[in-house]
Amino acid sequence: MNIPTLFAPFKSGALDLANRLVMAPLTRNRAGPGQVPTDDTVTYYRQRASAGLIITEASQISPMGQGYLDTPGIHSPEQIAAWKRVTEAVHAEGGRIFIQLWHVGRISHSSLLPGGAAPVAPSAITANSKTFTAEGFVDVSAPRAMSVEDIQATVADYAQAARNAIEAGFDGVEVHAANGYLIDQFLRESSNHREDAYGGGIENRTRFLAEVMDAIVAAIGAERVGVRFSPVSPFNDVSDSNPQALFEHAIERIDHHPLAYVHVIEGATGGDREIDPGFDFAALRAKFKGAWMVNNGYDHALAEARLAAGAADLFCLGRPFISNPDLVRRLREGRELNPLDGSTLYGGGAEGYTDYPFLAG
């Protein structure tokens, strides 16, 4: 019996990867003025190009999509030009790279938004959450409910951001529909109290997701598009009474597109994998025909075991890639990992960003 390994090439549709290890999207809060990626950003991603696929840090699709200090965008000419230097560096090392498209919705603060505007959301419900501003961690601002015109304009922003990503040389985009940000806010009962076509039952609450995916696929082609969900994570104050039915239907609504992959966070984001042991991830996977990517607390042993069991195709690791630019080699050779410096995760310069050591040779 031929058992697959994490380190063998993976091909599915337009995905042609050197291995099955994926660098997770990791917010680092190091963009320069104008939310433009810097020289250090080029170095950071180039160093990690041995990953089968890099998914960049979440990058806002518009000025209104920003929710944290110094996160990069993919909506201005300057941002596109800077990201092009990143993609060229990764490709020169033989790597593949997608950008994660982000709109935070209500998880923002007016000090970060144009003209001090209120954040936008499906409903005017303030999240019990904090964000990072020039003043440090603060409570998020009260949002205003989006009009139908706002929704249509935001769908168009997603499509344009995807076009910008291809112009910048990315191999594709990942739509961030997880972790309590805008698309997830539309999906969940706790944050969506609308009474129009975008609220109420599951069919209506999945409409915004479907429209975003349709618009992006029309813009750049389904084979260049992935999407990320966190079905049971309570991150950023979201919840739902029936996540199984909700997320199975969400996937049913987008599975007619031959997408690059679906990326699922198992359990609570960055936390307990068994927060909802009754949730059936295998049943969720059965709803999708393409490549299945999983995330949350994976190490080498767990990923190999899940791969051998046929539970997933691709395995996303986050913090280990921060402190180990050569993580793929270290795992393949069974070498010790660099420790992570938690004090340098967010903001700052090269320290804790581009200065982690490689193995000799």
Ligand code: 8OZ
Given for the second form:
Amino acid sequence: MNIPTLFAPFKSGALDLANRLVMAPLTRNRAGPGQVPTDDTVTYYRQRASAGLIITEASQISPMGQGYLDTPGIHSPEQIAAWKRVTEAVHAEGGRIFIQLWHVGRISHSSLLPGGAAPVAPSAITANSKTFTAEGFVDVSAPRAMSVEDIQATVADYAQAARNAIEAGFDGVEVHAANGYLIDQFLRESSNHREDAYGGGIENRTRFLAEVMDAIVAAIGAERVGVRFSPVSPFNDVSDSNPQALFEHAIERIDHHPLAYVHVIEGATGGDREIDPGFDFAALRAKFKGAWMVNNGYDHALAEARLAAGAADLFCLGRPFISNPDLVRRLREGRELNPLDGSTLYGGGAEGYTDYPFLAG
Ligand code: 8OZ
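Since the one above is the form predicted on its own, can you give the form predicted together with this ligand too?
After this comes the whole thing, all chains and molecules, with the earlier chain placed first.
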């Protein structure tokens, strides 16, 4: 029997990866003025290029898509030029890199938005959630409900951001449809009370997702597009009475495109994997033809076990990639991992970003 290992190459569609370990998208709040990636960002991603695939930190598609201090964008010429240096550095090391396309919707604060604007959302419902601004952690601002024209303009912003990503040299894009941000706000009952074609039943609540995916696929081709869901996560104050039906329909609706992958957060984001034991991830996967990527609390043993069981193709690790630039080698050789310094996750400079040590030799 030929049991695949995490350390063997993975090929599917346009994905051609050196191994099955993926660096998760990780918000680090270290962009420079103009929300532009810095020299340290280039170094940080270059150091981690031995991941089979890097998914960048969430990067806003437009100024209105920003929700936290100092997160990078992929909408201005300066941002595109800076990301180009990142992709060149990763490619020079033989790595692959997708950028995560992000619109936060209502998870934002007016102080971060153009002209002090209110955040936008499917409905004018304030999230019980906090964000990080120049003043520290604060409650998110009250959003205004998007008009149909706002929705159409935002779909166009996603497509343009995807084109920008290709111009910047990315191997593809991951659409962030998880964690209670804009697309997830449209999907879930708790945040979407619209009475038009974008709200109500599952067919309508999945419409915005489908339009975003269609527009991005038309812009850059399906094989370069992945999407991330967190079907049972309550993160950022979203919930739904029937996530199984909702997310199965979401996948049915986009699976006609030969997408690069679907990426799911199993359980609560950054927390309990078993938050909803009734949710059937295998049934969700059965709706999708392409590569299946999983995330949440994986270590080497759990990833190998789930790979051997055929439960997933690609395994995302987050925090271990922050503190171990050479994580793939450490796992392959069974070496000890550097501990994570939780105090340097968000914001700051090189400390806790580019100064975690590699193994010698
Ligand atoms: C942590 C802090 C800020 C944002 C997510 C983009 O949860 C995030 C995020 C995580 O997807």
